[in-house]
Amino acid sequence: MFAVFRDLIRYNIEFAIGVVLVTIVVLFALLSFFSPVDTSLIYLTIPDQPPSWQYWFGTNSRGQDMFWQLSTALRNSLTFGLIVALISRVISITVGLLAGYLGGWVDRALMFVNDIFVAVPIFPVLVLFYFVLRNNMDSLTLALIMACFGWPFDARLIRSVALGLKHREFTRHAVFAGMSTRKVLLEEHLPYVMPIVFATFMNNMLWSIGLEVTLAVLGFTNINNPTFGTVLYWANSHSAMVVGVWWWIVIPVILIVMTFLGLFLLAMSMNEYIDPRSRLRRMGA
């Protein structure tokens, strides 16, 4: 893994830029643990103060210091994306490897369920869950629901790789040596799909954070929990751009763009590394 990281940093400028952007974003999010104020409270500072040495990112119309507010919002959004991506990766790896290796009725049954989840319109379902759960729709609940819909496309991709690995010589040798199905999948096949898992992990984080922002801006989440989406929701509710509080919109958008661009570059670089021809072309071969 270290060799892969070293090669990507050395030969892929997009990956290096993505690492820098994601590092900046993560460090800013970690600052939220040292916040001197409770970012869920309002009217703790003078409202509508522009960026200054005292308030680096200014204050909003709710009397909150935007620096600490955005730091907490960024941490919550990244945590949300990580939870969705981790749970959905576990499901996609399990379904993809089992379907590809076992085949037969197991493959048909798993792919039948997979196709059902592919066909389900996610956004209307999430809105329906919001109206059903209402006050119980916190970030963790939303993350668990979204994780149940974030795995089918990646599971089919992993299955296609597992189908090829099933007939490789090392798999036959492992079976002849008496290795169980679980050991074959975890020790022999899983390392081959890890680059795909990493790339889809970044893509899944992009998808989940973007969808959470969309839901929050429309008010279909817990609007009192600081996230990228809820920050923009309150800015829109107070007509921030109309009254001249531009930093309430501009600074969160800049952070969102940095986050999305960093994750996208990491995913794109990893996708390119998976392809041997693209990797060799990068290295000058």
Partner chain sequence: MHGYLLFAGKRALLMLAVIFFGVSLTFLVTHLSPINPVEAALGRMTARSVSNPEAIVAMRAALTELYGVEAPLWSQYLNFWGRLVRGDLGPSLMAFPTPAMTLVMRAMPWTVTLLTVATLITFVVGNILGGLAGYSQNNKFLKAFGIVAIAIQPVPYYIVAFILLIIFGFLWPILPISGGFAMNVTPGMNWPYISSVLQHAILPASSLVLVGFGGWFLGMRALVSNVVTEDYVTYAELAGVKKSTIVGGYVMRNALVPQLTALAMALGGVFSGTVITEQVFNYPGLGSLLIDAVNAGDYSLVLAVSTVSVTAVAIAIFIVDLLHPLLDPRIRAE
Contents of the next structure:
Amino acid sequence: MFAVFRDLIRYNIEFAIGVVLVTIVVLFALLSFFSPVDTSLIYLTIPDQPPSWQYWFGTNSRGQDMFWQLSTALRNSLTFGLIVALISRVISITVGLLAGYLGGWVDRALMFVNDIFVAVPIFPVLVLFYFVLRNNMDSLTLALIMACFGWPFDARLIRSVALGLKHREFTRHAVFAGMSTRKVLLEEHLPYVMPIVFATFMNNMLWSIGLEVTLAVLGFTNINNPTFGTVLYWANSHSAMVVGVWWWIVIPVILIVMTFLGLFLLAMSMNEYIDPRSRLRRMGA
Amino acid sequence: MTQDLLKVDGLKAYYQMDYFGVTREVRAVDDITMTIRKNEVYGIAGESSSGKTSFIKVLAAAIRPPMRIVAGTVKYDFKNGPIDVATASEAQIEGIRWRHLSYIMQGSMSVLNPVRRIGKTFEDFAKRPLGLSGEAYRARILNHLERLKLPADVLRAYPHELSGGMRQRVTIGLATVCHPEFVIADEPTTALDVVVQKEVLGLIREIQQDMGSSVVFVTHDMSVHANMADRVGIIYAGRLVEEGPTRQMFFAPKHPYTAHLVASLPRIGDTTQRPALEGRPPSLANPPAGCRFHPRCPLAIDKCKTEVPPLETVGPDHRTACWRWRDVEPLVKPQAMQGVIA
Amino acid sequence: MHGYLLFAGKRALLMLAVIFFGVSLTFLVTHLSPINPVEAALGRMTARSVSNPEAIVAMRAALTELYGVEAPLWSQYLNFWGRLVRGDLGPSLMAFPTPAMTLVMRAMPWTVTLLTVATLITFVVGNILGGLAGYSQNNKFLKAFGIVAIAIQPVPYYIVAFILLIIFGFLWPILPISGGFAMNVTPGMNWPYISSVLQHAILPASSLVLVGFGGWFLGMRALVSNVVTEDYVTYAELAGVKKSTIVGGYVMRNALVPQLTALAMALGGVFSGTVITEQVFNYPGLGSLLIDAVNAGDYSLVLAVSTVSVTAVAIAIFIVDLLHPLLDPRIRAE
Ligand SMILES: Nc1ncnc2c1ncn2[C@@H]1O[C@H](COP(=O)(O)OP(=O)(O)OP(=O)(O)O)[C@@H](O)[C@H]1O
Ligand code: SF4
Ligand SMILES: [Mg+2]
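The form predicted in complex with its partner chain is what I want next, because the block you gave corresponds to the form predicted on its own; please supply it.
Everything in the complex follows now, all chains and molecules, and the chain you saw is the first one.
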């Protein structure tokens, strides 16, 4: 694994850029643990200060230091993405491996459910949940709901790999040796799908953080919890762009783009690394 | 009067791969020299991964990265002029494709476009080189299909709607519809059942005789060679190790590897045990020094481990690359071969 | 033909299942919540200055009838389906007494047109350019395109729309940034109206195209660079088949099959993106309506928009699915 990582950094420029971006973003998010201010409080500093040596990212109209505000927002957004990705990975691995390995009607039934979940437009559903839950809708609830919708694409992908594994020699050996289905899946097949799970993990984070931004911008989440989306929500509600507090908008947008681009590049280059056909082609080039 | 149509000289073609900084070289064709005459059927045999496909890909001017020609020439003497496909430009090669040189690729399922009707594929492949259109074109295609014993409605079918045998006949049809001078066929009958296999082979032979073209075909099935080929060449680990007239190769092989291949043919009523070949085929990335067959050869001597045996002429049209060709005995009695070879 | 019908039947079944699941989910989410919808909605309405006591009585009656709060859950559920089939989800509260369905139907054409046009442009252009990029990998122009696609593709819909809004709203105000058409034109078949509609659609459509384009471009590029290594492509090249035929009829044509599957699978997400884009540009479609309804606490309107969206997306997916066998003869044979 380490050697793969090193090779990717050295020979794949996209992966290298992705690693750099993600590292910067993660370090910045980790800084929030050392924040000298409580980021949930308002009017702690002079409002509307442009970026300066004292306030690197300026301050907003609510009297918050944007540096620490954004650092915390980044941490919260990333954590949110991680939680959604973790939970939905568990679902997609379970469904994918079971469908691929068991086949038959189990496969058909699971894939039918899978297709249903793919087809339901998630955004109206999330809005509906907010509409009903209102202020009871905290990050964790939202993450759970999104995880329930974030698995089907990847479950199908994992299933297609599991289908191939089923007919391999080691599976037959394991079955003859009397291994239970659970054991075969966990010990024999799981390691094979792990690289895909990794790549989809990042894609899933992109998806969930992006949706959270969208919901939060509309004010459809807990707006007092700093995230990428709520930062923009407050900026919009104070018409930051109109009154000239541009740094309240521009800096978070840059950070968001960095985060998304970084994660996307990682996912993309890993995908390419995993796909043996594009690998073959690259060898020829 | 026989005339040479193709002269291959000192041909080396390697797969050169560069993957994450690690360079790997597979010497799939390593110094092959041979000639193929007008109007002859030349069979190429050898075990899996010995470089058969790689070699005839070069003959077919189908060189794609990561394969590269490292040395040698591949000179054809076509009616529209001589050409060396190892050095010719893509435009020059365009000029000989399908009208003079055609190729039946290995694997009949994957060489037909799955979303295109057969008739459309025929148009793509044949309309331009034939220079026909309308009724004349249609008549020509239908006539050709009839010769291939294919019903006219295959033209409206998609590849997946055809049986394996029909698909193979379609690919043969595609390759021969323009009456090329030189046809290259890679395992045209593998994966077909015995009856269909016979039919397809008969077809190739028939078409070849009608058109007076030369055919080079590859298969590791020696009994097919026995029935089809005028001459047979044996490739071992990227090298031509023996070639000769089919009868000579079967009755009096002069290379231990050929002797082994011939002996491993199944024969009715013969129950004698033959020693199996030991060891694995050599790696083409790192082939053994000297004679590449020495680690598995029952006759190997010290010299074989260091010195490469040259292709020596050992009879009319018969050449072999073995230091000890004089000591090679057929592993089966000639009379046992009678049923096998025509 | 038989194979086609079987395929279409299976897909229709899936569509019905999606509608059933989506509508049931909508119902359950709204009805299992601990909040009494009637009182909650009324509370929010009265807080918003609807104080005419007669109107409130009428609303309470309408809401109570709509939700049948007293009845057991399953009968409420059946009742809900019945109303849905009749296309009657009660009056909207924020535009009382206009029926919620009327508002939905008024917004529908805007969204459908915006989405269809944007998706078609994205799909066609993305696939053609991506296909060419995959086939001629050394083309500088297409390489540059690839880099741009990689940079924009992962950015969320909202951010792209927002950046366009900032550019064209503040930095370089040449395009209308809000609404479906200008105030000073009369809707109808007249040129000022049509031109105003087109102008207003440019920004929302471009933001949808910008975000969607990259995915199709990159997907097609990857697919094509795999398809070109297929034997049938090599074989056609060896036979000297015309380049244009190879690119169109062999390479792209085969790569398009999985792309169409991807299109069907992407529609749900694309619709979600439209909702937010409409909100940013204040476009009079379903998305804006949904968000207004949520903000106004308009229960029946939220229900109407959600169920209609789920149904519309399911139907759109079904239509794309029906195209599939036309591209891939193998499906017809199954
Ligand atoms: N595209 C390729 N890239 C790298 N190596 C290749 C490629 N094609 C073939 N090789 C290698 O070249 C060697 C010769 O392969 P080739 O296909 O010519 O064998 P063959 O004799 O035709 O075998 P078979 O009877 O199985 O068809 C093998 O070791 C193979 O691994
Ligand atoms: S040269 Fe030596 S090793 Fe090679 S085939 Fe002849 S006897 Fe065997
Ligand atoms: Mg081969």
